[in-house]
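As structure tokens, one chain now follows by itself in the form predicted on its own.
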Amino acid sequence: MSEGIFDKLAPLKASYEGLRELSPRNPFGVVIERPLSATVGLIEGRETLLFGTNNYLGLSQSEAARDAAIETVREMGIGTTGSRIANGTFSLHDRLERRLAEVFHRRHAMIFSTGYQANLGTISALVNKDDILFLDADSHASIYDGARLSGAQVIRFRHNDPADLDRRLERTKNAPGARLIVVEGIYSMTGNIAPLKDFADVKKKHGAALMVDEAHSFGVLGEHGRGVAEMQGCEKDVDFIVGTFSKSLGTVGGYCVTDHDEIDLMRLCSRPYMFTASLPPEIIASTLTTLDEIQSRPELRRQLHENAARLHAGFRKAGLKTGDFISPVIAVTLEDVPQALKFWNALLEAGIYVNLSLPPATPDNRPLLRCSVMAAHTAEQIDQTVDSFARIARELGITAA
């Protein structure tokens, strides 16, 4: 007798069942019944402060942009039918790749419909099976999921370690084929940011390729926004940069951007581009709008900065364990599960969001509280955070009472 259809997942549903067990709530499932402004929303009927939503710079709530979505909705309707290299390219796709190029100082730029799509389309594009990708070993989620794509060996190197990684490159000196090393700006799980003008170093000592995901970075780092390649100043080593609408621009979609002219050739072989509807209009009129927003106003950069400094340091004070990197993500790192669900429910409890990270997906297996900061909280917003944190943390014995 053959197995049934689900009978693989069982290991799943066991772990699962035991989360729920620990938990009165789904920690998978949490509805925000709609948002009230950039940094507070409706979660179980009652206002709640956002600290993990990814808006970095809140401007998921631009009346601009979202004039800008209404007006084009009108002109153009709400969707394309079809994929880029069909019927889904729209006069405003165009304007949006020719922006993002003048806005990273590159020759050319593709959007995919997604962030997800971005990397899983990117690397499938430029390595196959005869090529060896070299990835951190904390690498995203669409990362592992486009080096599967590509059928490229892969091999994983130390987070945040360049010289494991030269050490990795040496090795492979004589293989044949292309390599192509993949790293992040910002970890999204922990904020850590890495030491890009370390990778490009070794990355020009072996010939190889560089690929960065600045989806956390972007509209957030550097003197212009672009991420941790301006502010490292090694953003001309860098052969193409991958990022996200979804986080500080505020919408959804992603893209590559690089001086390649080769460009073209990969909008051909990029499964996830080619098989995929593209943005609808309004998307695209909304996130040119966003982005527009992030080039003329460089003081929400500073005051993010300054808000993630303010969390990070109320964190510290009260004894919590948090990552040495200030970035918009701050991650509170707890011992087990349980604790963490208990830690986790009672912050919603206390009118406060963030995200429950647990392992596997999350280093060195341990559960973390993701915080994400935004420009637009205020500092009564954070002190108010982290004054739950350091009570909460009290109450379960992980901090002295």
Contents of the next structure:
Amino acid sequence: MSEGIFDKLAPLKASYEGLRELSPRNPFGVVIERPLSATVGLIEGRETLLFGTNNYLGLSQSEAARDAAIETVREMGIGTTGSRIANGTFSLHDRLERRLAEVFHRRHAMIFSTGYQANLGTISALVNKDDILFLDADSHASIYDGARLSGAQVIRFRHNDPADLDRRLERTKNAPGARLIVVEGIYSMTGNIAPLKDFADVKKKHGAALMVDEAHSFGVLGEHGRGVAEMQGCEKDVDFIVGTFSKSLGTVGGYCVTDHDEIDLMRLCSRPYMFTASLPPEIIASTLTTLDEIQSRPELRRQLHENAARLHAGFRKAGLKTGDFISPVIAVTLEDVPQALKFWNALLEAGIYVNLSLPPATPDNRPLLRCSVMAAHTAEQIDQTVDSFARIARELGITAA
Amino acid sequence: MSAPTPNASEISEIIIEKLLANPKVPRDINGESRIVEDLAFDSLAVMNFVMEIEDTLDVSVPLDKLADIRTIDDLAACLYELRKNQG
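Alongside the form predicted on its own that was just displayed, please also present the structure of the form predicted together with the partner chain.
Below, the chain from earlier opens the complete complex, with every other chain and molecule after it.
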């Protein structure tokens, strides 16, 4: 008899069932019944503080962007029904691409229907089986998937380690093919910030191209919010910046910006760009609006950094294990999965929603309680969260009573 | 003068020695031990372990090569070939 179609999922089923036995709630199935504001949502019928979204500037609840979306839906309808290279290009798509290029001080921009597709579509258009890709070991799944779609040879280097990248590039110096290095600005699990300036030096030394995914850093870092490359003064050395609209911009979609004029050729060979419906007009209109808000309200970034520093300091003072970087992603590292499940459930019962991140999606096979700070959080909301973390950590014996 | 290039069976020994440094790895492994099934490594653990071996042998293993590797000897043969070609 042939194998059942789902037989291969038996190990996954066993580990999922094991997890469910330890947790009264499904950590992968939390339902936010509705947001009451940027920072408070209704979960299990209770008002719950949202510390597990990527809504860094609170703009998913922007009134101006909502009005722009409503007006556009009335004028243009709800969708394009086609891909960009068929019937799916509206004047709004061109407008957003021109606006993004302007914001990043680049010659070109190309937009995708999701951030995931932006990585898939950019990487697979830039390299093929004759080329070599160098990926940070902690890269997001969309980067690994883009690498597979490209067919390029993939070499991992140690997380945030330019010297290790340098050694690996050196080892392949006699191999044919182009070289593309891919790193992220802020790593989404831990909030680690990349030493981009050092990576840029390594890329120049070896004549490679450099792509940076600023998904979590756009709107957040740099004097004008352009991300880690702006913050570290090395934008000129970054060939391609990829990002998403679904974090600080509050909508959905992705982009690649560059000064390379070959971008119009990328539109003709990037399958995740060509073979999917383009973004609906109301999403483009609301993204254009939140892009304006990011530029016209620098105080949001300042508040975000103050809030991130407050949460980070609070966790440190409570004796919890967090990373050294202060970014809007602040993760508390725990020892094992049962402990993490207890902690996460207790937080939700205390009215605080954070992300539970489990191995193998986390670095070093450790579970994480991943918090995302917003500019919209008040000092009281942050302090309440720190107090709940501290109390639960004591109760579980993680920190001294 | 550089050290002589180790052959595949010497590389296999180097791998086993490195694996045994981890107390969680069974003590009775040999070249025919299967990395995933016998050592209980998940895909991330395999990738991270290969990174360590890469540094010891000064070679880089493209990820697609790992898909065909089942045993310690397979990994040794792969590293030997890559080292020969990258040298």
